[in-house]
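In structure tokens, the next block holds one chain alone, the form predicted alone.
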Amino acid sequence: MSKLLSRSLKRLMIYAGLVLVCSIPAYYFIFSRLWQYELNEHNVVITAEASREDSYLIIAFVTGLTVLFFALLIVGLILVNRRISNRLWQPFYRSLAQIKGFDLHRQQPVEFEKTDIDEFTELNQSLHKLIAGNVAVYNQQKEFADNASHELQTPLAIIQSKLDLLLQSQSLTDEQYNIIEEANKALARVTRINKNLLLLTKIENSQFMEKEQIDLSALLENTLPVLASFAEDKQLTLQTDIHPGVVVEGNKILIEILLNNLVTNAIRYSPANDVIAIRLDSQSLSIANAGTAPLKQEQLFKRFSSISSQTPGTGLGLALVKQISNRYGWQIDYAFSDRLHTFTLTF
């Protein structure tokens, strides 16, 4: 039943109830006067007590009939209201279901059913224009990111090769060498951003649709030695508790990226000479590392956001983690407790 019609019906019932209650004294007054008039008109003399009893009887009978008719009226209004509501709002609920089922990433076509109600027809037309406009803007943004990432690969590679040639020059001074090294670091960061943007675009364009059964335990065991060298630079210890035989379904490339980004993030934000605890069971993967202050949770999984002023990254690593988790219906959470950053991926 429509909430709007239900609210109107409730108000009508309250109003009718008040009218009914207020009408009882009016019944008594009117029928008393009519009863007395009839007695005087026909010169009928009865005792005051008998007259009062007859008046009460008539008033009770009329009041009972009024209550009965009132109840029948309310029941009829409820049934009619429900029937009208179901028929009147059915196009609205169908349109609402279409909007709820619309996914901007999949962009399945939305076809609103035709209706003979002008207001809903106008609403559907406006919604169709709004969705079409948003889809067009979204596609333009994705196309721009994809094209920009592809076009940047060649000049970035050329710049990298030129800087490498400069580094091999025998005539470089220490100052020039340091400048080239700084440029190399900045270029490496731009290259990582470009690759991550291209990867995000491919994920959003559903270019990693194939799935397979993946032994996550084995994949994690094989991934950690590759990242151990980064941990050794800060003299970090990777403490693992990996249950064997944990299997998930997904794209192996994406899951490898997810694992790499989570572990690399823990390494980046861990103080030197500390421990990173990695635990995997059939329900979740958790990675915990020491820290002095919580990360900015409102910026945590947003693109190009700085979650810590101490060690800024590309701002795309955790955005990729979130995007991949969403693709497979997994939940990624962050908590800071007892001076520990903990990321938990629930399958």
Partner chain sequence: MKILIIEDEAALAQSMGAYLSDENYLCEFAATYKEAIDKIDVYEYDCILLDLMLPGGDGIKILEEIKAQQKQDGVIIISAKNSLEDKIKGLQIGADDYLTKPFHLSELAARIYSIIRRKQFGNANIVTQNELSINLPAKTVTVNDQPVTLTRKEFDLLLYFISNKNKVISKSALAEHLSGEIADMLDSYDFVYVHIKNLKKKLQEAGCSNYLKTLYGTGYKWEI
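Coords for the form predicted together with the partner chain, given the form predicted alone:
Nothing else is written out below except the one chain.
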């Protein structure tokens, strides 16, 4: 067990020392050759001029030799460093691959290999702790979503059943009946909000991870007739331009929710006797309905931002759309022009 830094440093120092030791005989050899050459050439007549010429020569040789060894040192260091790094960082890369391959949803156990380097051992231990913590929180959240669902739905069911029973009383006045109906409506809304909130939580918790190839064109064609009857109730015309064979990858339940929410929104907020235009091609899906004023774009996809007395929706429909688009890396945009609200989903 040793530190990462001391390992690589040791090897690099050994190499540098080796190069320096090698340079000593090289210097000795070059200088003795130089000396001999000078003796032969000039017969050691030391004049001021010759001595200056000598010093230039020596400087040139020393510089050349030093540059050579420096280059040797650098190239060697790079090579040695690369080799050491490759070997030293192996455990790190293996841990990295493990983390990359980890999927919180599938929760397969992560086993890090043992290494004899302090830092990596420490890193692996911390990662292990982190992942175990995340898995625990994830499971807790999932359980919470399930429990919250149960805990809330049952009292809601009791209220609902009691209202239905109350309705059967013989001596109800119109006023009392209307009070019950108002309560019924509010209850239906609470139920929907609860359902959608749970759905959002589930998507955030990375449930619904199963993916398949979905023929979006066919799915949309199947969805529209169901919704069309609601459009008819408002005398709306559905104008469709659906290119066949548009295939996306995703979870069927989520994609259905996404389509449903976008189309129902258009039906809900469109004035009566108008047209809803739905267009699907290989790049995008766009749904346009008439409107009078642009909506607040930055608020649109936030939870509960759209809720007001005029819009009795759950305030979660578009948040769900956004969440699902994010999951698949799709882009959802809103634009208002020519008195048309247009939502465009780009795959």
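Each form is matched to the other, and the largest set of C-alpha atoms that superpose within 1.5 Å is called the rigid core. What you are looking at is a predicted structure, and each value in this text was computed from that prediction instead of being measured. Positions refer to the first chain, counted from 1.
Asks: Spell out whether the Cα of Q239 moves at least 2 Å between these two forms when the two forms are superposed on their rigid core.
Replies: The answer is no; the displacement is under 2 Å.
Asks: Using a rigid core alignment, state whether the CA of T115 is displaced by 2 Å or more between these two forms.
Replies: It does, since the T115 C-alpha is displaced 2 Å or more between these two forms after the core fit.
Asks: Would you say L130 moves between these two forms, meaning its CA shifts by 2 Å or more once the core is fitted?
Replies: Superposed on the core, L130 moves its C-alpha 2 Å or more between these two forms.
Asks: After superposing on the rigid core, how much does the Cα of R83 shift between these two forms, in Å?
Replies: Looking at the C-alpha of R83 between these two forms, the offset is 20.6 Å.
Asks: What is the C-alpha shift for S169 between these two forms, rigid core superposed, to one decimal in Å?
Replies: So the C-alpha of this residue moves 4.0 Å.
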